[in-house]
Structure formats: structure tokens, C-alpha cells
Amino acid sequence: MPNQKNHKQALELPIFKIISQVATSLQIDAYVIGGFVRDYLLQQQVPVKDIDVVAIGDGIELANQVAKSLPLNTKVQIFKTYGTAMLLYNGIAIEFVGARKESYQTTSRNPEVKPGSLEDDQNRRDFTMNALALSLNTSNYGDLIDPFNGLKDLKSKRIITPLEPKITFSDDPLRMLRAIRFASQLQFKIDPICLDAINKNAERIKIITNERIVDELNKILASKKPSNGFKLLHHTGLLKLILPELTALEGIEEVEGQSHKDNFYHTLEVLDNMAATSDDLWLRWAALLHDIGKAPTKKFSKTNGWTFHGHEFKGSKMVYQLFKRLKMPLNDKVKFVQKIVLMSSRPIVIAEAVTDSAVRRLIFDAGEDLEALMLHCEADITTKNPRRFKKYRDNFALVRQKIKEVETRDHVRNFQPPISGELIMETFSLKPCREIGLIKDAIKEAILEGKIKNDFDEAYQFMLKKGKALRLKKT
């Protein structure tokens, strides 16, 4: 990590020189602050997506004048409510704001804003590592301004607020989620004083919009080991307020010497397994939610012990309600997560007895999501017994091999019926009626069961037999 006071090499992008020159002409000071500085000091090799610039003066005017200095009529977006302006430069979003000091009301995370100094602006930042600033001024271009020893906190991988954490988190409760998200993303530790403050302010999360909460959850899910973030959410009491369906899974009950596994911590293991396999955000959501139906379906009987019958069906229904509550997309994304949850046990059942008909039905029902489903099921293996682990992995390898064989032979994936409803109507002189659906379903079942091949000739002959059984006359 760079130790020197001056960091001109961080400001090599031409845009920084342009901002510096414009700020000088306007006779105001300007600084780069926040994530860009943090990531540079961490020496993270990540593409620059956004840059925050704070001006000791009118940030919007600085943005407008910088835009005039750029080619191709660069447009400036102004957000009057927040006193900020944004422009795009070579795909990078650059946000300008005038230095300010803030005060908050208990009912809102939106502050009352007044012009302030650089120190005031750094005071309002969420964490010391995000209060670091680099000067864009000609007199000290590239100098690091670090009033809270943020560089030291970066080196020790410590997340702590510049000011009193209870006030910081109460003022803007979203910062609690951001602390946990950064801990998960960067594999940092949250200072114990901050963790205690999050615990005490957890209820304040209720004033944050669901959209902002989901944005932070998505970033936690996208981290290398997302279980770290969800354990912190649970430890601080936030998870129970945001995703009670998950915390309901925690605990092990024992009756008459029979117990079940802790489905909450099992879920986090599955999530980490999936994160090690796939970057797909929605597959990670499916891993997180795949067992939420177990809490409401859990039962104990002397004969069978603990059971969770129908938890996949119940869970898929709960997924939709959860997405709706959090104002998440109710489109193909929720359908995908529901589908993985609903079918999460199918390959497991098939693995015990791999038959052609069962595999055909799996291919047909999973469709284009078959590979995603198999990845999920493989991530669902969390046994610590080496013999069982090998057995389960070998079983899934057998299912995968059988899928290849059946798919090559029977072409079931993205199945299209070889006999159309129109042909059935024409063959038997029918108008739209129940019998058409019965014949189409019978043909599909016959193909999936392997009674006939998935081709037109065999399906046509089967249609005639089924029509005859239904007392329909061929014309």
C-alpha cells in the first residue's frame, strides 16, 4: 500500500488535470474523495467506474465548466435535491458536489445541508477509509488529506466511522449495511464499537427504502465469500428485520433423540459453494433462499423423525412474496429463482435411481435452466463426511452423463410437440375443445415416458390411437 504523502500517479487520467485547471480558473479548491481514493490506496486492480469530486464552493458550476472543456458537447445531469451534478467521461461517472455539513431528522436519512469546508465534508463521510481525499489544486496536486488516519485503518483492514458511530448510523442507517457490505467485499473487520452501534441502531433500518437495502444485499451476495456478510447481518440483528425467512431457519431441535441440521448455517455454506462456482447473482439468490420453505413445513413424527415435506413448493411461493415485499424485479429473475427453489430436490431424487424417463422429465421441466439447476444441487452438498461427499458428487456426475445421453438421443430440451393442436383439429374435424388438450398431453407424456420417440411419425400414429380411444373419427 502506498505510504507517501503525495500521490500524483493516482491522478494520471486526463480528466483530473482538466478539473484542476477549471477549479483554478474558478478560484475554488477541488479534491477527489471516497471510493476512487480508497481503491487506489488498496491497490485494487478494478476498472474505474465512478469518481467523486468535492469542491469548496459551487460543485454544480464546477461540473458545468468542466463539461464545457470536454469535447462532444458533454452533458451534465443536475440533481438539485442533493446539490450534486454528474457527467460521463470515457464511460466513467464523475459526480461533483460542493463541500457541505449535514444535520439529520430522526424520521429520514435525507439531511439538511449547508455549505461547509473540506473538513466538514470529510466529517460527514461514512467511514475513515472513505474520507480520504487527494488534492486537485495546483499548489499541492496529489497530496493525501487524511484527518482520521484512514490510511492506517486501510492497512489494518479496519472499518470505523470518522465520528461517533451511534450518531453516524442513526443519522443514516444505510451506513450499517454499507459497513457490512464493505466487510464482506474487502474481507475487513468492523470495529467492535461500530458493531455495537449497529446492534443498538438496527431498528433504524426501517426508514431505508427497500430498493437501497436490496442494492446492498446484491453487493454482499456478489462478494467472494458472502456468508461473512450474512453472518454479520445476523449478528447485528439486521437480518431478522430484512429477511426473517432466513433467520427462521436457525437452530437445531431435538425430540426423542432425533435432531435435524441447522438449516440457516447450511444455507450459508451452500451460498459460499455457489459463489465459488458461479458469479450469477440470481443463482446466488436461489442458493440463499432454497430452503426457506423448511421453517413452515417442519414436522416431527415418531415414525419418520423430522420432515420438511413440500418445502420446495412452499419455498418457491415464499420467494415471490419476498421479492414483492422488497420491491425486487417481478419478472424473469424471480421466475428463475422460484424455478431453482422448486426443482432443487429433483436431481437429488433422480441420483438415487437414474432412469431414462426421470431424466427426460428433468430435462423437459428445467429447460434452458438445467445447467443452473445442476450447479445449485452440487453446491447443496455440505456434508463433512468424505465418503458421503464422494458418493453425492459421483451420483450427480452420473446424472450429468445420463442427461447427455438422453438429450443426444431424444432431443427433449426446449421440447416442442411434434403434433400441433391445428393438426389434431384438422385430423378429427374438431373445433377448439377439451379433447385437443388431452391428446397433446398424452403425446407429451408418451415421449417423456419413452413409449414413443420424439418424432412426427410415431407421434402421429399415437395421436390416431388416442383419438380412437376418445371415440374421435379421422376425416
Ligand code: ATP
Given for the second form:
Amino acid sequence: MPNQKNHKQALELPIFKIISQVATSLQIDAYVIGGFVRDYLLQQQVPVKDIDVVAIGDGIELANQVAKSLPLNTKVQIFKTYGTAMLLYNGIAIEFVGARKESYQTTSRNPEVKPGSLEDDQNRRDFTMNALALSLNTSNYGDLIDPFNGLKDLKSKRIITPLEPKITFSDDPLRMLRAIRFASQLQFKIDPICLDAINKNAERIKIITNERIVDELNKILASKKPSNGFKLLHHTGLLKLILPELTALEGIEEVEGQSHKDNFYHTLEVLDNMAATSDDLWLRWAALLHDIGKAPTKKFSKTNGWTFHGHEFKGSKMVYQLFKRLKMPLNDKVKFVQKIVLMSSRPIVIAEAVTDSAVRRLIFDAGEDLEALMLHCEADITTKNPRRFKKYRDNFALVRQKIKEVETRDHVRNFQPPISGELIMETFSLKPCREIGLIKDAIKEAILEGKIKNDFDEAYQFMLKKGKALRLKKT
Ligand code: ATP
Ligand code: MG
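Please give the other form, namely the form predicted together with the named molecule, since only the form predicted alone has been shown so far.
Every component of the complex follows; first up is the chain already shown.
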């Protein structure tokens, strides 16, 4: 990590020089602050998406003047209520704000604001590592302004608030999620005093909108080892308030010497496994939610021990409700997650006895999500017994092999019925009626079961037979 006081080399993008010149001409001081400075000091190889600039004076005016120095079509978006302005520069969002002092009411995370000094503005930042500022002023261009020892905290990978943590988190409870998200993203530790303050303020999360919560959850899910974030959410009491479906999975029950695994910690392992194989956010959501149907379906009986009958079906219904509650988009993404949850045990069942017809059905039902489903199932193996682990892996390898074989032979993926409804109507002089559906279904079933080949001739003969059985007359 660069140690010197001056960091001119961080400010080489031409936009920084422009902001500096414009600020000088307006006679106001300006600083880069927040994520950009943090990530630069961490030497994170992350693409820059946004840059925050704080002006000791009118931030909106600074943004407007900067835009004038940029290509003609540069638009400034002004957010009056927040006193901020944003412009896009080469795809990077540059956010301008006037330095401010904040005071909070208990009912809202939106504070009253008054103009303030750089130090006031650094005080209102969530963590010391996010309060680091680099000067854009000509007199000390590139100097690091670090009143809270944020650099030291960065080095020791510590997340801590600049001011009293209880007040910081209570003022804006979103910061609790941000702390955990940064801990998960950067693999940092949250200071114990802050963790304790999050614990005490957990209930305050209720004033945060679902959209903001989901944003942070998505960032936790996108981190390298998402279980770190979810364990913190759990231990601070936040998870129970945000995703009670998950905390309901915690614990091991034992009856008559029989116990089941802890499905909460199992879920977190599956999530980490998934994160190690795929960057897909929705596969990670599916991993997170794949067992939520287990809490409401859990039963013990003397004959069968612990069972979770129908948990996949129940779980997929719960996924929809959960997405709806969190105001997540109810589009093809929720359908995808529901589908993976619903089908999450299918390849496992098949692996126990790999038959052609079971594999054909799997290919047919999973359709274009088959690879995703297989990845999910492979991530779902968390046994610590190496012999069993190998057995399960080998079984899935066999299923994959069989999928390949069946696919090249039977072409059931993106299944197109070889006989159309129109042909059935024509053959038996039918108007639209129930029988057409019956015949079409019977043909599909016969193909999937392997009774007939997936081709026109065999399907045609089968249709005639089926029509006869339904007492239809061929024209
Ligand atoms: P990233 O953009 O990588 O998610 P960031 O730290 O830049 O991380 P932003 O949401 O872009 O996060 O916020 C920019 C800066 O604004 C932060 O670094 C921090 O200084 C400040 N900030 C953002 N949200 C809050 C908050 N809820 N409370 C206090 N300060 C905040
Ligand atoms: Mg940022």
C-alpha cells in the first residue's frame, strides 16, 4: 500500500485536472473522497465505476462548470433534495457534493444538512477507510487528508466508524449492511465495538427500503466468499430480520438418536461452492435459497426418520414470496431461481439409478437451464466424508455423460413436438377440443419414456393408435 503523503499518481485521469482548474477559478477547494481513494490505496484492480468529489462550497455549481469544460453533450443530473450533482465521464459517474454537516431524526435515514468544512464532511462518512480524501487543490494536489487514521485501518483491514458507532449506525442503519458488505467484499474485519453497535441497532434496519437492502445483499452475494457476509448478518441479528426463511434453517434436532444436518450452515457451504464455480448472481441466489422449504416441511417419524417431503416445491413457492417482499423484480430471474430450487433434487435422484427415460425427462424439464442445474447440484455436495464425496461427484459425472449420450441421440432439449395440433385436427377432422391436447401429451410422454423415437414416422403411427383408442375416426 502506498505510504507517502502525496498521491498525485492516483489523479492522472484528465478529469481530475479539469475539476482542479475549475475549482481554482471558482475559488473553492475540492477533494476526491470515498470509494475511489480507498480502492486506489488498496491497489484494488477493480474498474472505476464512480468517483466522489466534495467541494467546500457549492458542489452543484462546480459540477455545472466542469461540464462546460467537457464535450458539448455532457449533461449534469442534479438531485436537489440531496444537494448533489452527477455527470458521466467516459462511463464513470462523477458525483459532486458540497461539504456538509448532518443531523438526524430517528424516523428517517435522511438527515438535515448544513454547509460545513471538509472535516465536517469526513465526520459524516460511514467508515474511516471511506473518509480518506485526496486534494484536488493546486497548492497541495494529491495530498492525502486522513484525520481518522483511515490508512492505518486499511492496512490492518479494519472497518470502523469515524464517530461513535452506536450513533453512526442508528442515524443511518444502512451503514450496518454496508459494514458487512465491505467486510465480505474486501475480506476485512469489523471492529468489535462496531459489531456490538450493529447488534444493538439491528432492529433499526426496518427503516431501510427493500431496494437498498437488496443492493447490499447482491454485493455480499457477489463477493468471493459470500458466507463471510451471511455469517456476519446472522451473528448481528440482521439476517433474522431480512431473511427469516434462512435463519429458520439453523439448528440440528435429534429424536431417538437420529439427527439431521444443520441446513443453514449447509446452505452457506453450498453458496461458497457455487461462488467458487460461477459468477452468476442468480445461481448464487438459488444456492442461498435452495433449502428454504426444509423448515416448513420438516417431519420426524419412527419409520422414516427425518424427512423434508416436498421441500423443493414449497421452497420454490417461498422464493416467489420472498422476491416479492423484497421488491425484487418478478421477471425471468425469479423464475430461474424458482426453477433451480424446484428441480434441485432431480439430478440427485437420477444419479442413484441413471435410466435413459429419467435423463430424457430431466433434459426436457430443465431445458436451457440444465447446465445451471447441474452446477447447482455439484455445489450442493457438502459431505465431509471423502468416500461419499467422491461417490456423489462420480454419480454426477455419470449423469452428465448420460445427458450427452441421450441428447445426441434423442434431441429432447428444446423439445418440439414432431406432430402438430393442426395435423391431429386434420387427421381426425376435429375442431379445437380436449382430445388434441390428450394426443399431444401422449406423444410427448411416449417419447420421453422411450416407447417411441423422437421422429415423425413413429409419432404419426402412435397418434393413429391413440386416436383409435379415443374412438376418433381417421379421415
Ligand atoms: P462502492 O462504490 O465500491 O460500493 P463506496 O464506498 O464508493 O463503495 P458509495 O455508495 O459509492 O460507496 O459511496 C461513496 C462514499 O459516500 C463512501 O465511500 C462514503 O464515504 C460515503 N457514503 C456512502 N454511503 C454512506 C452512508 N450510508 N453513510 C455515510 N457515508 C456514506
Ligand atoms: Mg463508490
